[in-house]
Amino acid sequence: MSASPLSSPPKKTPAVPILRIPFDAKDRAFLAEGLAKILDSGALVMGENTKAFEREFAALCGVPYAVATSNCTTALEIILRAVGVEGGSVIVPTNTFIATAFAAVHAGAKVVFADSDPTTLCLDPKDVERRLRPDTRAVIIVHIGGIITPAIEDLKRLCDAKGIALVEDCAHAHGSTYKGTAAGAWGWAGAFSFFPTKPLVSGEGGIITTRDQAVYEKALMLRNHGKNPKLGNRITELGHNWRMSEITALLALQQTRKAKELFADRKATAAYYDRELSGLAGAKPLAMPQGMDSTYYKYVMVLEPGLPRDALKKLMKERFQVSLTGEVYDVPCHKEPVWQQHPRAAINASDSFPGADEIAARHFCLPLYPGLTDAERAHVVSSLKAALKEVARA
């Protein structure tokens, strides 16, 4: 009697972590060589890597000027100080991270929160117009999840007509475009983050992009203790130490030079999710606006009313070993308790914002970062389908 063929060993279910930051051999060689040059040069701050990063990131965004900073929050504060918001108010979407509002407060302005559109997650221009005040100095639009809302055109027209600065918080939107214009090129200036979760990373670090020479020149002074190069570096601004180190700039430069490859990887994962999750019961992918090309800081799914997000996330992690990333955002900014301690900092934190409340309650985000394998993507999709069925039954 012939022996039966050996059965194949069971396939191991991949665990999908919340984040992975891949650096291949070529990346590591670039960074090692660059670090050696930095150590040999003795220029650890504001050297050649910072200059190259600023030049190449400005080109990536299609603007003439860029200023590297210690992080995105300081980049936002520099912009707001450069456009002159002190003593006035700044409109901020309540669907954002607290740093957006804090930048306005630290720049000397009061925060006025505005609602967001659940179809784009971004500012609602009608609500912005309703909340304008005589002292409104700037409107901050946040490109949530890497989405540039088509409403940016209406917001730009509104701000231009009123003489108000439109400022972009581009922390999520490296490389995203709408009608061919990149994030960071729509307003007076844009601020980007290079935190580890972002489309391009350097640990910490930020950068300002702008077409405005006056904003650029003032930003250079503000990040460097207010030193004015036109006056032999005498101090003409109430600046701060908001510089970027050369080591951080080296990492940011490596990412900028690899940006197209990193963006393509993110888009490939998003396209896979789009195909495999079409018609899914219980949740649907957030539709991308026509004319918008996103680099997908987040892949956002919208839950059907009544389905419990916490139960879904718990099941995905404990049963299927898939860690869903953080929401954008699960608590609107105006609901943070800090405003109870500082009521004068935010004028309307007690108002209602139904659009932001809907966003906060009904969405979740799938794992999306460079290096996700085909097996990991397939596991995310199959796990989500099974988990949604189970929470729906429950």
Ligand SMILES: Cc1ncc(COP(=O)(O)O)c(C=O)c1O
Given for the second form:
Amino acid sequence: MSASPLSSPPKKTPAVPILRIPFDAKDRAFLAEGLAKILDSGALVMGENTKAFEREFAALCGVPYAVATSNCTTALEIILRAVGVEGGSVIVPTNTFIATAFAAVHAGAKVVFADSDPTTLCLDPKDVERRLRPDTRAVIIVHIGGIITPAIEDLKRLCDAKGIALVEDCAHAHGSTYKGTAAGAWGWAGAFSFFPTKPLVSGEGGIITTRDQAVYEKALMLRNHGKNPKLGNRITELGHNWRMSEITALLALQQTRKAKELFADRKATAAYYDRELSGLAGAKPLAMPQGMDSTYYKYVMVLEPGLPRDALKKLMKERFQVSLTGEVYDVPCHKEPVWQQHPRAAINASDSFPGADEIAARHFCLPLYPGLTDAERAHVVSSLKAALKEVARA
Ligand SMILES: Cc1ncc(COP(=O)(O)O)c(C=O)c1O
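What does the same protein look like in the form predicted in complex with the ligand, given that the last one was the form predicted on its own?
Once more the chain from above appears, this time first in line as the rest of the complex follows.
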């Protein structure tokens, strides 16, 4: 009889870390050469790398304009300031990272939370419609885990009909498309993050994409202290320093040039998990919507009701050395204590959001990043199968 994989983990199985960010010799040579050029030029901010990053990232998303920023939170705030949300309200999914909601607050609006659909993790357009108010200026859709919900078409129609800006928080969705249109090209404008966990990374960093020339020109001013180039750099906007440095832009450019390769690697891992985990007892991969091509910021699994996520994660880590990534997300934003300290910042934090609660309680995410080896992928799958059996028995 063969030994139980539970009692003795197979020898020489690879430990699978929560994240690796691969930079190969070619990447490093590109970065070294680029850094030398930056140092020689003395242009440490708003130089050639920022311009090239903006041009090439806009092309990747299929939009004419892009504006590099210090991070995604500031990119969102700039977009919302360009919309003119101050004094009004902004609808935000409660199933998101807190930065989405904070960008609306810092742009001078009140947050109105809306629920999400557990089958897509993204905004539920019916709930958005219920929560519209006369002062609603924008709706922020977040492409959770890289998923662009098919409901984006309904949301776009709704926002267009009401004259409300549809803003995309694309922090998770570099390169994801729905019906051939990329994240960042659907709404009034999109905001991307280049934080180290994201599909493309530069440490800190963000970028705005838009088809709208007026938004583009306003964003350029807002990120640079409100300087208006058409008026000899007189200050015409209440701006800020939300610029990206040239060294960061160099990294972001390297990632943008390598994006297709990085996305293909992520998709190959997702396809492997799809194949190996179909029909699994205890948990199912979240089905991707028809017509959607995700770059899989997260590979999301949905646990059967009653199975304990914490015990599963602990077992995966301690018995099998597989670190599952964080959830997207395990606490909906409206439940954060901050809204009790600032009760006027969000209008409906005490409402209930059953869709978001279900998402928060029942999903977990498998390791997925470029460079996962075949042995590591196989180890994730076999460990998950064994760990699910054990938590179901317990
Ligand atoms: C959905 C979402 N929005 C916004 C942000 C903020 O991104 P940044 O850290 O680049 O400001 C994040 C970061 O994790 C995020 O996940």
